[in-house]
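This document opens with one chain alone, in structure tokens, the form predicted on its own.
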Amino acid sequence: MQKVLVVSYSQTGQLNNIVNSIVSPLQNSKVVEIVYETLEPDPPFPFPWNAEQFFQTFPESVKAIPCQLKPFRFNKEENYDLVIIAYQTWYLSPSIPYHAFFQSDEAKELLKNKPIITIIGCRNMWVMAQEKVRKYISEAGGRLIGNIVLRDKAPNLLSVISIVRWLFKNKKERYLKIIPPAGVSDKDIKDAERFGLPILNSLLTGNYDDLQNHLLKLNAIELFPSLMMIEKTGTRLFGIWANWVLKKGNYGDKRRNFRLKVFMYYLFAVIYLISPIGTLVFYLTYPLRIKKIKQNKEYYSNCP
């Protein structure tokens, strides 16, 4: 019997549905025992959010400042054969509960010498968050052997509206006929079970060397060069903004609200005014970037 630990945190339930779909072939195999560890922030983050609550998480997400978690329930003495970490992105970074998880002594001990698969559920940007997760895994002595990304496939400027309605009003359905439903589609979630079979085969043989290649053949990752450019620039700028906000206090401090409101207006201005121009410039200079783009696609698609 192979033992698999699945670590996840989901406010909306979407990530749980993604995980359940992907691991269903393992669950049904009768030779795999799956242990689920749900991260529990203490106190919990709200859902739905209001704007103040949502933007209060910005500096801590970017600067990897952890929250308090309730004690883990997994058996620290158990030798798990595989660890699956399913996470979502906040502000181009792993969400705050995952910073807390990765920085804990229990996680560092758990991940040491373990094969690890990451599963990401996001709107459309995940590359820079995964870089931070790669670093956490490497520092813990783990081995990243697979990565699967499920994203919202709606056009970028429309999905901003749909995700805001979902996060602030818990309204996920189509809006005004032109705004698509928020989040990863039900079809994509159901079809994600296709990733489970190569994971199961690698688990049973103990050979993970070619797992990511098998996952890529099943379209586990789609990369968009223009979004990668926006992410890299955004990550640098977010760091500057986060430092500016943190000068006014820690998470929840009301003194931060003015600076967070300024950041909010900046963020929407970037999304709707600056990023379209940046994307246009990117494609106009595309021939000059081909070599670098190929290198980036190969690096971000694979596991070290």
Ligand SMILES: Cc1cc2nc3c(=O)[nH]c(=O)nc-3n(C[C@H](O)[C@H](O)[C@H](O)COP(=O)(O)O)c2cc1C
Second form
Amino acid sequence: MQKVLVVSYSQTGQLNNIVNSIVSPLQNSKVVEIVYETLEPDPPFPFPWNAEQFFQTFPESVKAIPCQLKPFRFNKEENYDLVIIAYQTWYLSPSIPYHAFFQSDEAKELLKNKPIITIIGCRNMWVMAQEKVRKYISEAGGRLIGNIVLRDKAPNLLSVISIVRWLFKNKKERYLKIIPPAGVSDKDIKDAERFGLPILNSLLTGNYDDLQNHLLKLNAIELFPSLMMIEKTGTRLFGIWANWVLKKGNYGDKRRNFRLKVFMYYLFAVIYLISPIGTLVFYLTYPLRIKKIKQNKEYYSNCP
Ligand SMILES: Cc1cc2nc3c(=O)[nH]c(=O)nc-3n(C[C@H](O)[C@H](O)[C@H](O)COP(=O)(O)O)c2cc1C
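Same protein, different state: after the form predicted on its own, show the form predicted together with the named molecule.
Everything in the complex follows now, all chains and molecules, and the chain you saw is the first one.
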């Protein structure tokens, strides 16, 4: 029997559905035992959110400030053959529960010398978060051997509206005819089953060298140069904003609310005014950037 540990946390259940679909071929093989570790923030983050709660998580997400987690249940003595870490992005970073997970002594011990696959379920921005996760994994001495990304395929400006409805009102369905349903589509979640087979093959042969190439052939990752550009710039600026807010106190401190409100207005201005102009300029200068874009695509598609 091969033993696989799956680490996950999902507020809406979406990420759990993605994980279940991907690991179903492993589950059905009868030669793999899957152990699930669900991260449990203590106290839990609210869902659905209100605006104050939602923006309170901004500085901690960006600055990698962990929350409290309930004790892990996985067996620390067990030598897992593979660890799968499924996570979502918050503010272009791994969500706060994963900062807590990766920074814990137990996770550092667990990940040492282990093959690790990351699965991301997000709206559409994950590249910069994965950079932070890569760093966590490499610092723990783990080996990232695969990455699969599922995202909301609706146009960027529409999925902002649908995700706000989803996260603030728990309403996911199509809205006013033009706003598509929020989140990763049911079809994409169902089809993610296809990633399970190459994972199973690698697990059974113990050879992970080519796994990411197999996953890429199955479209495990799609990269969009304009989104990568927005993410790179956004991450730099988010760091400055987060430091400014943190000067007013720690997570939950009401004294931060004014600065968080200013940030909220800034964020919507960036999304609806600045980033469309930035994207236009980006495509007008595209020919000058082709080499760099190719390098970035190569780098962000692959595992180290
Ligand atoms: C506080 C917060 C910030 C988020 N920021 C991003 C983001 O920067 N990029 C993105 O693609 N999705 C973002 N999302 C969406 C999540 O990645 C995720 O897809 C969604 O919250 C579904 O939740 P679940 O995975 O917990 O079920 C954010 C969600 C929350 C709650």
